[in-house]
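Next up: just one chain, as structure tokens, the form predicted on its own.
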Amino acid sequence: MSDSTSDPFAFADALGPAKVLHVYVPALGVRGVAVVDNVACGPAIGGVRLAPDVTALEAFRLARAMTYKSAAAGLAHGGGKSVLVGDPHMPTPEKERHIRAFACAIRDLTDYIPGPDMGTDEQCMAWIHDEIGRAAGLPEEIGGIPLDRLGATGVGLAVSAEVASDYCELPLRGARVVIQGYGNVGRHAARCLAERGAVLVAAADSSGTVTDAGGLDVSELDAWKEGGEPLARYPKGTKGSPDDVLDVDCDIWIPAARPDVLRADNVGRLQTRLVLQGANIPCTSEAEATLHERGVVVVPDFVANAGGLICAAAEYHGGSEAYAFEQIDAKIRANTDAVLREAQRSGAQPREAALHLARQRVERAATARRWHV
């Protein structure tokens, strides 16, 4: 967290970041960064990511992605993100101390609403809410909509797939799906796509890749993961390294793990027709450009994976579970179509069309603020 990427001014532009807070609690060894990128549309919502190798740069980039995601979804919120250095599998009492200490440190960032992310969950948000009185993605018992258990992000990815399939002439029934990052997002995306007739032919987690050209049983694979077992020990299918997930021929490829898994040096290995970005910033700009040149349809992260954010915003404003999922369907369906239609019309990459849409919304909202772009 001490490298040159911790300088917020190296990444500043007209949109933000609005605030950056570096956190260090030496008594507990807690280190992290909270970034409030932009609040033109309203208070920022963004997850708290817990991992041993997170960086300040990751926080800045993810916070900007959240700004665009909120704007593209038409939410009255801006974007933010926190990263916290640590082992997400640390003992629960130690994790609670870390999360509560981090919450206390961000207490005065009143225009930032934390939510769950990689390494954190509804219980973590309950601890944060107990400390500072604000969080999204809470347990049901204290008024939350369990977005991870219900699979809000995965549901949104399947909706986006329905729309995008028309733009690459790909029927979902029988479409071969590969998921890189078979966690909360990837598992629910697999389930929702299977319900639409798609076939999961490969999945990967940090332990390895499991492949079956005839189709993996999504229910069995879910039960295996829910039992805490890694895919490398799954008793069926062909096993490979985590990186082997890039080489499985498919129709739909879903990155649902960490940033920059698709890069200039490995994108040539990917053989697919549609990429649905389930993770935030999973592809470098060079990789996206290469896929676009090859005719692969790429639905950008802040359009395709906005389901969790839409659900969290609905919860924060007192909406019901039914309302949240109606909003996920309506907003992601409309935005995916708008972005891909404009990309098709102009010949631009879908990300360029999506960025234009999101920036327009942020800039219009900013004119109502005292300090505006």
The other form holds:
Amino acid sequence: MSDSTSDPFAFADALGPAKVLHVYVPALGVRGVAVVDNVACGPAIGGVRLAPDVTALEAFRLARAMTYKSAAAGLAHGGGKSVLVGDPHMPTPEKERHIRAFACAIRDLTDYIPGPDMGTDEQCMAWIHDEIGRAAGLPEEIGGIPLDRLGATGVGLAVSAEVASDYCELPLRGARVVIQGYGNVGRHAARCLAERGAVLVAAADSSGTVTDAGGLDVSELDAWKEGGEPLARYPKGTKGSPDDVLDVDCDIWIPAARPDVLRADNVGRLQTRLVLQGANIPCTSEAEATLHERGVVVVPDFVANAGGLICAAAEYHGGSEAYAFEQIDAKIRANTDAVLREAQRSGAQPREAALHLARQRVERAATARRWHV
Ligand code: NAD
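The form predicted together with nicotinamide-adenine-dinucleotide is what I want next, because the block you gave corresponds to the form predicted on its own; please supply it.
Starting with the chain above, the whole complex follows.
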């Protein structure tokens, strides 16, 4: 957390960040940053990420992505994000102490509603809710909609794929899909795309890549991961390193792991027609521009992967599971279409069209506020 980018003013622009809280609890070794980026549309919702290598800059960038995601989805929420340095697989009692200490530290940051992210889950949100009375993505037993178990984000990605496939004249039936990151997002995206007739030809987790040009059995792969097994030990297909997932020829490539996995130095390896951004900020701006020049359609993260956020917001406002999934379908279908239609008309990158849409909504909301853009 000591990088120079932890200076919020190095990152600030007209939208935010509105508040930055550095969290340090030396007795427990808890270190982190909570960022509230913008609250013009309403209180910020954003995940709590627990990983050994997270940085303050990651939190600033992810919080901004959440501002855009909320605004694009037309939610009465702004964007925020927290990062905590630590091993997500630490023993449960230790994890509970970490998360509860973090919750106490953000008690007064009342315009921030924490949610699950990499390294945290609904149990963690239950601990936070128990401490401070606010969190989204709760367990069912206390009124939550289990968004990761139901695959809210993966469901939304498949809806986005349906719309985007028309823009690249790519029927989903038979489309070859590659997924980097076979976790909550990646696995459900694979399942929902397979239900639409697409064929999963490669998947990667942090242990390795498994490839089969003839198609991997998604249910079998799911059961393998459900059992806690790494893809590197999956008994079928060809195995490779995690990085090999970039070289697999396909029609749809889905990043669903970490930020900046597609960069100027490796984007040339991708052989695909459509990139659906399941992960947040998976692509640098240079890499995204290169893909656009090559005619690859890229659906930006905050449009394609908004399913989890839409579900969390529905839960926070007391909506049912059925309502949440109706909202995911309607909002992601409409936004993917609006963004790709505008990009096609103007020749601009889909991200530019998406940013315009999101910024317009934030600015319109801000006219009702005294202090916020
Ligand atoms: P997860 O922890 O369940 O899964 C992440 C997967 O990525 C794991 O399978 C892990 O092994 C794999 N991975 C990590 N490093 C890798 C690498 N270098 N190469 C290949 N695979 C690698 O996390 P998740 O909830 O599925 O989230 C994945 C991404 O999607 C994150 O960027 C997250 O911020 C974003 N996201 C998640 C949601 C959600 O609803 N869970 C919503 C929007 C965006």
